[in-house]
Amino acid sequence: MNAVRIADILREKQTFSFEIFPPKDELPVEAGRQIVSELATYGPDYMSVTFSAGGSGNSEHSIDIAAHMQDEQQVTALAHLTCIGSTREQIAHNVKELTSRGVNNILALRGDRVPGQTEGDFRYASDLISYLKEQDVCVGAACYPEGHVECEDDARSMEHLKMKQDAGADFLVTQLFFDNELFYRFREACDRARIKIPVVAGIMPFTSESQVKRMAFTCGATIPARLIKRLVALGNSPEDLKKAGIEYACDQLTDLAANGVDGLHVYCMNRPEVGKAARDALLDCAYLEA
């Protein structure tokens, strides 16, 4: 497959995309490829694959899955790279591995801090973005509709986002959120801060009450009252919770589609049925064409 830059796709249309995480010890690579193959049938403009911090763990699997997306499924791949704890040599190696296999779209992330881990050669995501732009790749960056969980000052959080754009980021993908109104306010704040690159909205269906609570603490995601009421009404039925989580996410997606987002990115959690439900909802509201 000829390399396609996601920034070019975003200039032409509103995008629809998925994110998966690569296989670990308990998930064989072949199972990961099967997930990609099924998701590819739902017509995403691209798919992203996550990456372990510090260049360890599942990094080779990430590269393998990204290449599989493009070579065998003909879907543009967006590979994550995290810089915290990584040396310049490690990042250079991973970039070389990706580009040699035709993957030229990278989501540049700082990554989560790990106790006892050294800073590495790139302190901030903006430092990694600057380096990647020198490698002639298309670079995406993360953004946070409610501000980064480690930054209590919203103005400062927006300054950091502007630094990513100024460093060369071509587009932004949001962290998950459960309240679309917060995204719309964030989009307005981006306009005021002269953030001109596309902002893709990232949505993750919840699958359990514990997951919602975990996201609230780890990501700083606000839980709206209507979501809390839905969780209370469902009680402890795992299947009902999963169904309600997908329905809630699809409601978010259709509302975002109606309000002119640059793109929609679905955090599938390696569950193809989530991707199918999202695709079907967006077909129904004419965001996607059959």
Second form
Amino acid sequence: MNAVRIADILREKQTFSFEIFPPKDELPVEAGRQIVSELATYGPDYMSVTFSAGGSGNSEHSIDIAAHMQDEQQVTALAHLTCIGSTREQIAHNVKELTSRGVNNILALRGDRVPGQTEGDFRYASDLISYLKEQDVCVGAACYPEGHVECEDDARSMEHLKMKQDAGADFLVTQLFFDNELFYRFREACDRARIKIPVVAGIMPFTSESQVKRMAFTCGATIPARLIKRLVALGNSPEDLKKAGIEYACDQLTDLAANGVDGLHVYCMNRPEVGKAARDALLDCAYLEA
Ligand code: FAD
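Form predicted alone already given; the form predicted in complex with flavin-adenine dinucleotide follows:
All chains and molecules follow, beginning with the one already shown.
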């Protein structure tokens, strides 16, 4: 398919999109393709695929799956690309692999630090963004409604975000959050910081108490009291927890849709039923057209 630039879609409409991760370890890439084809039936404007920091593990699968989204499913792909621990040559190789296969939307990320990992030739995501803009691709970047977990000063966090825009980022996708009020406050802070590129809200359903706790520590995500109460009420039933997690995420999506948002990105965790529930909720509230 002719690759569309996500920045152009965002100029035209409020977007609806999904994130998946490539199959890990012994799982065949075919499993990822199957998930993509199921999610494609729910009509996303684009789908993103994550990339292992350091280019290790399944990074080739990420590129394959991004190409598959476009070639087989006619869905615009957003390929994540991390720079931590990578040389300029490795990044150039991956960008060439992507663009030669028609993938010209890249989410530029530093990647999470792994103990003992070397920095690589690009220190921050903003350095990678500058490089990618020279390659004429449409570039997205990560943003953090509650600030990045490594940065204790919110004002500095906002300055670092502004650097991504100044380096040429075309749009932003947020880290997951469980409290929409914090997203609304973040948008106001972006306005004050003259960050004008579209901000796509990323929502992930919770699946268990341990996952929520992990998110609080790895991402610095606030857990609102109403979410804690729901977890306590549900106890240990995995099925009830999954169902409640999807319902909570759909409530967040509906509220965001009602409050005007540039786009909604659903962290599907490779579960097509999450994408379907999100699509249905957004049809019900007329964010999406039937
Ligand atoms: P950066 O923007 O480089 O920021 C990293 C830290 O450095 C921050 O604390 C920031 O405040 C600070 N900083 C930035 N610029 C400067 C500067 N000039 N001077 C001093 N400090 C500075 N990880 C993966 O491994 N694979 C993925 O596919 C992936 N996908 C993601 C998708 C989204 C939407 C999001 C929100 C995150 C994703 N991540 C992924 C996680 C991400 O890699 C981590 O959050 C990582 O810790 C930071 O990445 P970044 O691109 O925001 O880094």
